[in-house]
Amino acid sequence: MVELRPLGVSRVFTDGRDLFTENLMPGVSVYGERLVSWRGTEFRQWDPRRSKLAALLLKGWKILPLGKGSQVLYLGAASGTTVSHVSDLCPEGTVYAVEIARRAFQKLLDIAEARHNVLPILADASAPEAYAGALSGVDFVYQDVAQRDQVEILRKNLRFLGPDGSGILMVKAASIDVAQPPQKVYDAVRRALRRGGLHALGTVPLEPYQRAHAAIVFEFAH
C-alpha cells in the first residue's frame, strides 16, 4: 500500500523516496513508469534519471510556479517523458512542446493524441518565428536543448514569456564548452542571463541523476 504526501511544490507527491504526479490519463503509462493508486487517485512515478525536472525537485528545489491552468513553452521536448509529467501538473493549461528531431517527434505525437493539453510543434527552437503564430503569451518556459548556443535560443524565445513569467534552463555543460569544468560553464551562463535581463533564482547541479547538468531557474529582473 503506497502512502503519498505533497512534496510542497506544484502538485508533486512523494512516498519519501520517489516522486509522483497525478495521472491525467488513468491506466496509461507513458514510458513504462510505475502506476500507483492512493486515496482513489492514480499517480505516475517520475524518474529523475529520465527527467531533469524530477532530478531538480529531488535535489530539494521548491520553487516551481506551475498551476492547473499554466501555459508552458517547452523547448527540446524530445520524446515527451518530462512533457507528460508537466502535462499532469497543468491539466487545464497547455504545454507547447517544440522538438526538431522527427523520430522523437513521432513519439511526442503519440503522447499528444492521448493528452488534450499537449500541443506538439515540429520546429527548431532557435527559429521561434516558425511557431510564433501557434502561441501567444506563456507563463513558463522550460528549455532542455543540448546545443552550444543554449542561452541565445532561450533569449529568442523570451518574446513569448509574460512579464511576470519564469522558467528553467537545463544546462548541459559539455555542449557549451567541453574543456571547462561544469561549474565555470554554469557561472558563465548565469552572467549571460543577467546581461539578457534575467535574474537567476538558483543554480542546481543535477548529480547524481544527470552528469554535468545543472538547472538554472530564472525570472525577469525587476
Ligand SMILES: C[S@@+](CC[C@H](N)C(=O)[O-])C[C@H]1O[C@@H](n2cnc3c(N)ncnc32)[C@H](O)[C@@H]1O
Given for the second form:
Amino acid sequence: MVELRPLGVSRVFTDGRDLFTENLMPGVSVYGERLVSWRGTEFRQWDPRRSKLAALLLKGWKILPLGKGSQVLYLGAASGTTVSHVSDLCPEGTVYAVEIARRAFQKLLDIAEARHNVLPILADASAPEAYAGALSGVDFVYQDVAQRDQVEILRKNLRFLGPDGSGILMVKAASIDVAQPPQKVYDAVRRALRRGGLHALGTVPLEPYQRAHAAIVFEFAH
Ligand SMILES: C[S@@+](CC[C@H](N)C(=O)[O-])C[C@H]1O[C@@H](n2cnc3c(N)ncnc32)[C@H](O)[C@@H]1O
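Right, the form predicted on its own is done; let's see the coordinates for the form predicted in complex with this ligand.
All chains and molecules follow, beginning with the one already shown.
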C-alpha cells in the first residue's frame, strides 16, 4: 500500500521518495515501471534514471506549467518513456512527439496507439517545416535530442510556441563539447538562448540521476 500526496507541481504525486503520475491507461506499464493504486486510482512510478524530467523534479524544481489540456511539442521522443508521463500529465491536451530514429519510433507508435493524446511524428526536428502542418500552436516545448546543434534546433521550433509559452531544454554536455567542463557548456548554452530571445528561468544539473546533463528552463524574454 502506498500513500501518495501531490508534489505541488503540475499533476505529479509523491510517496515522499519516488514520483508518480496518474496512469492514463490503467493496467498498462510502458517501460516496466511499477503500477500502484491509491484511493481507487492507478499511478505509474516515474523513474528519474530513465527520464530527465523526473530527475529535474526530484532535484526540487517547482515550475512545470503543464495542465490537463496543455499542448506540448516534444522533440527527441525516443521510444516514449518521458512522453508517456507527459501524456499522463496532460490527459486532455496533445503531445506532439517528434523522433528521427525509425527503430525508436516503432515503439513510440505502440504508445501512441494506446494513448489518445500522443501524436507521433517521424521527422528531423532541425527541419520543422516537415511537420508545421500537423500542429498550429503549443504552450510548451520540451527538447531532449542530445545533439551538438541543440540550441539551433530549439530556435527553429520556437515558431510553434505562443508568446506566453515556455519550455525545457535538456542539455547533454558531452554532445556539445566533450573537452569542456559541463558547467561551461551550460553557461554557453544559456548565452546562446539569450541571443535567441529566450530567458533562462533556471539551470538545474541532473546529477546523480543523469551524469553531465542539465535542464535549462526557459521562456521568451519580455
Ligand atoms: C536522449 S534520447 C531522448 C530520450 C527521451 N526524451 C526520454 O526521456 O524518453 C534523444 C533522442 O533524440 C532523437 N533525436 C536526435 N536528433 C534528432 C532530431 N534532429 N530530430 C528528432 N529527434 C532527434 C534521437 O534519435 C533519440 O531518440
